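In structure tokens, the next block holds one chain alone, the form predicted alone.
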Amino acid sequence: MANWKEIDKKAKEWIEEAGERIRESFSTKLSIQTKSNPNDLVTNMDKDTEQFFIKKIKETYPEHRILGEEGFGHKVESTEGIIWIIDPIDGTMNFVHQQRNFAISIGIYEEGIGKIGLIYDVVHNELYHAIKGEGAYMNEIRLPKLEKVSVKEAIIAINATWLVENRGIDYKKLTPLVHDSRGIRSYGTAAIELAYVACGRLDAYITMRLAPWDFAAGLVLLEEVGGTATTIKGDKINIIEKNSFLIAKEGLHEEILAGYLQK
């Protein structure tokens, strides 16, 4: 049986060490490449950071599998066993252009169930963390259960990409939501937007496309504070596949889903 306290302790040590390595890189010149398109960036720090985690995990927990954004881990096609789902730098474009608004994200799952979630906002030194059943925290501050709000009171994260003509959704469904909500935000990093919903800085987050490493850690945090996560159609999230995503406070999730996305 896995010792989740020990795994959590190790993961926190590694994520803080990786964060320090990233901060030290600010004074050096980055090697920047593109992936699927010119705006899909990857740097030497993304690759180095993922390899740093893989080395630590393989040395300490050789039986665990690893699913990482940069592809240095295992090919994961099932949820069997213990899987570390890692995004070494979520928000690479922000990292390159701003040196802020990016995070390291690690979700650790057993048989498809989220056991540990860690999202580290490196620049602000904010570590959002949770062990299943033990609450969620930002550093040493326990996050309270989320309170219900309505759309008219809600701050909602939506990337502007989805508010113009696109292949993911009829943007006309979202226009009334933008109009009716208290405000719209976009931070350019799914991990931080998920963490912000968990801690109450945002009330909901909507996107048409997230990969497992974008949301794995955030789902663990969200469950501990009573939030709800589904696809934009209301379906269950598949943790090893890309999904559309609606994450929100209880009640608000249902209001957005029924009142806007499913109309």
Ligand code: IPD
Given for the second form:
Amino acid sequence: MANWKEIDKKAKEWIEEAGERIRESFSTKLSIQTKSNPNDLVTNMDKDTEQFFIKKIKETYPEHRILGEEGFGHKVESTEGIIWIIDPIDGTMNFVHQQRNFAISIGIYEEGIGKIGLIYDVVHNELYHAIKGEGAYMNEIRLPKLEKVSVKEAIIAINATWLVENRGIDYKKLTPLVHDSRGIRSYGTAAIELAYVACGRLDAYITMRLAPWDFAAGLVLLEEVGGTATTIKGDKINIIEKNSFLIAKEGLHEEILAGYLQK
Ligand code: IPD
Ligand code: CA
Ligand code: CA
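Requested next: the structure of the form predicted together with D-MYO-inositol-1-phosphate (the form predicted alone having been shown above).
Full assembly next; the chain just shown is listed first.
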């Protein structure tokens, strides 16, 4: 049986070391390339960081599989065994343009069940972490269970892309939510947006398309504080596929789903 405490200790050591390497890279010149389109950026630090984790994991846990955004890990098509799901830099555009609002995200799953979630906001030195069943933390602070809130008092993260004509959703469903909620925010990093829902800085997060490395860690944190995550249709999340997301506090999730998205 896996020793989750030990895996957690190692993963935390590695994420902190990787964060230090990223901070040091601020004084060096980045090499920036584009991927699927001119706004889909990748840097040498995204690749270096993913390779850094892969080397450590392969040396220490050769039987574990790795699903990484930059493709240096394994081709993962089933949830069997232990899988590390890694986004070396979530929010690469922010990393390149702002040197802030990005994070390293690592979710570790066994047979499709989230066991460990780590999201490291490198610049603010905030490590969000959870082991399944043991609560979620931001650094040393235990995150309390989320309290109920209604749409009219909620701050909701939505990327502006989904509020204009787009291929993911009829944006007119979201317009009333913009009017009815207390405020809309967008940070440009799904991992931090998930961590912010888990720690109560946001009440909900709605997005049309996230990949496993964007959400794997955040879902573990969210479960520990009693948050709810489904697709925008209310369906269960498939952890090794792309999904749309409605992530919210209990109650608010139902209110948004029934009152806005399913209308
Ligand atoms: C992106 C960010 C962004 C989200 C995109 C992701 P990346 O990740 O999380 O907030 O809207 O869907 O692809 O490319 O910066 O790792
Ligand atoms: Ca990402
Ligand atoms: Ca990334």
